[in-house]
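Have a look below at one chain only, the form predicted on its own, in structure tokens format.
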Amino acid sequence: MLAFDFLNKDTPTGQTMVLDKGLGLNAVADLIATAGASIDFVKFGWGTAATMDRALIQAKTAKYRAAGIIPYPGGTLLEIANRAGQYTAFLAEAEALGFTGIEVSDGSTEIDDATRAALIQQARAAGFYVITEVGKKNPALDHQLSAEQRLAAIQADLAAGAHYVILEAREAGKNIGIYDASGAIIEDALAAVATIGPAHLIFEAPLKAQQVALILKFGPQVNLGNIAVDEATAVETLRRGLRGDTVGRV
């Protein structure tokens, strides 16, 4: 039972994806103990998993899985594997390491639409939970994507079998995707992509102001990603109306 359980609302909350940039086993255990019940996905950021011993990765993914959390390697690592012609080997290694999710993206490389759909379908066929990401890591390139192009990419990924589609915002959450240079939401950009329905989207929202704005707009059911490990509990309090920014407003 939660502490002060009589003050908690029985309201469903959305999916939360937390960014693991290289936590050790003790840190993983602490994260699960304090916030595991409110975390749905853990992304091993970009290519960080490839810098660690296999046994350590296996131990970490085992802890996440035991807590009911889906661990997955960052999409950049998949892009590198695909460019090297090693996608099948990448999926086999991901499974051996204990990852149960796969992220398909083209934020750092170019992947044509047909290949992207095939990557999604191959990962699904291999038994992975598939999340895709729409957007570019380079802000200059990302700004070239129109709202119509983002929406079409989201629709194509869902049609190919993606469970969720992430809207790129990187770790900083500024000057990319639906955010301006200060990190504020560009309302027209948000409205355009949200026509697909927020239930199918995970909004990368590393900044508190972004988390608050999205929760107030879509409710506690909104899906949020790129949450720092030390902010996972704070995000849950925002969802539950247990922080000043959302008290009485959700």
Contents of the next structure:
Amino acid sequence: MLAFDFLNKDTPTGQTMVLDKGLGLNAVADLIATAGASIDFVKFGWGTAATMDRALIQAKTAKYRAAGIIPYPGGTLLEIANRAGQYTAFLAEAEALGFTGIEVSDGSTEIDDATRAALIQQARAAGFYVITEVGKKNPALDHQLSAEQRLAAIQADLAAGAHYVILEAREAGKNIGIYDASGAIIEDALAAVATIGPAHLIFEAPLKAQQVALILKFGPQVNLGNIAVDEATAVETLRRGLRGDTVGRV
Amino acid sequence: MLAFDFLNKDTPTGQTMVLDKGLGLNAVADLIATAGASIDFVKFGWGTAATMDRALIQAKTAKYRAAGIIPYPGGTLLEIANRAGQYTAFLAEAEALGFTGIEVSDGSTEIDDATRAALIQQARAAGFYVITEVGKKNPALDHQLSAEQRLAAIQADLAAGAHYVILEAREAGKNIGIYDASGAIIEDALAAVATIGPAHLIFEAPLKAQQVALILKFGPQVNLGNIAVDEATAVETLRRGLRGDTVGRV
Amino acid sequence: MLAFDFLNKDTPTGQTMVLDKGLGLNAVADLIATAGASIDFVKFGWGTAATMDRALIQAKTAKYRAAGIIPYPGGTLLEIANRAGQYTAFLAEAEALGFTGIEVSDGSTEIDDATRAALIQQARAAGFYVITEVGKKNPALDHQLSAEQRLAAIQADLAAGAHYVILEAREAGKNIGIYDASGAIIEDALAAVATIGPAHLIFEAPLKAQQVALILKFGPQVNLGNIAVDEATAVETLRRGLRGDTVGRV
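Please give the corresponding structure for the form predicted in complex with another copy of the chain, as opposed to the form predicted on its own shown earlier.
Whole complex next, starting from this chain.
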């Protein structure tokens, strides 16, 4: 039973994706024990998984899976594998390492539309839960994407079989996608992508002000990603109206 | 015995309150083993306690108490309970969970003066160590508080039985209370509240520059709060003149 | 074997110094298990070691040494010992605590050139690996150092027997040494010190943009310091081209 159970509303909340930048097993245990029930996905950021021993990665994915969480390697690693012509080996290794999700992105490399759809379909056929990411990691390149292009990319990914589409914001949450250089939401950019509805979108929202703004706009059901490990519990309190910013407002 | 014991001055230092945003048991053990001797209070920030299992909260409070630390739930949770007419149940649950302190605040809701005094007195009567907090979490509302009102609120809380009064600064330490939008101290605002003397005040000071400024102004005995978990040891070094900013100055 | 081994290039990488601000044993175990293979030095920041029990420090240094890492106390603690006329006792205690490195600095106190050389030589004679640090912790004082003076100090330290010289940037990485108030590299300042070549320099580079800029300029072999504990793996991915910022560029 939850502490202070009588103060909790039974609010259904959206998906939460946490960014794991290289946690050890003690920290993973802490994360699961404290916030595991509210976490749906854990991304092993970019290529961090490739700097660690296989046994360690397997131990981590096993803990996440046992807690009902889908662990997946960062899209950058998939892009490196794709560029090297090693996508099939990448999927096999991901499965052997215990990952149950795959992220398809083109944030760091160029991937044409047909290839992107094929990557999504191959991952689905291999049994993975598939999340895609729309946006570029380089702000100058990202700014070249029009709202229409971003929306079209989201629709194409969902049509190709993606379960969710992430809107890129990187770890810092500034000057990318729907955020300006200060990290504030660009309302026009958000409105354009939101025409598709928030149900299948995951908004990367590493900054608290972004989390608050999106929860107040779309409700506790909004899906949030790139949540820092030590903010996972804080985000859940925002969703449930247990922090000043959302008390009485959700 | 402390490492490098011959370099330590035996300085009496002020109260330190650390902000626990949802630590797991491994991190709590680390915090206590490294910095427990210099920590007096641990606040389970806002409503974070209410997102976790009772058994986990009980295990955490037990560890803190065993280290001589007073654990207490965030004032926001008390405000939610008060608004729901559940204050007596809140105190009973807090005791059952092993909390030995209570924070009375009105940072997120409106509470009239008589009710506030009654909340303080009821918590004291129930055997809790009582800390109150003065200030609003919404900067626009907080800026409406004059220095005189802030001072009067501090005096009223102490008169009602509070052991310490915290000056609100939130986790970010900017644009609230005695801090401007950059986090720098507003000297007039500090001077006004400091007329009461620093002995019963706890300054929330999450930013290092704030910690340094307050220690240099009031000495190592100044009481500091909302210290981030991974800054607890750093704050102690500032108090003892073991970091560049205060070497030879305390 | 590393996860996704077929995606790794066998790049020789530079020295990495991580800043330990007071980790407990669970966190030390996590750090070593995840990133230990890429860490060469761990600095126990400034005087943090002197706030902890000797047994805890000994347990920490033993873990680091067993992982092939050189642990050393912060230069500020050496400066405090030197000022107190306790340098010999300091070295003896450092050895008893299991430190295998020593950092000689004058960031917080004044030390003349002859004394500095003697401190380096005494530490070497006592069997320590010796790293020195050039720069002042107070920006106003640091700005008084010309590029020529900084370069001369580096050369003098190496001549006196230092294995590496660190360029000071503090924990925040701003307004010190080769960085301006925003943390960006001052190209002229970097060019001046870099005439000596990067092989024996360690650039304190706590901010990601600094790490990226230095890796792109000098290659993965550049030596980086004051890396935050939770960024150790991220820095290694930058060196190996496994993060968007350096994919295909190293």
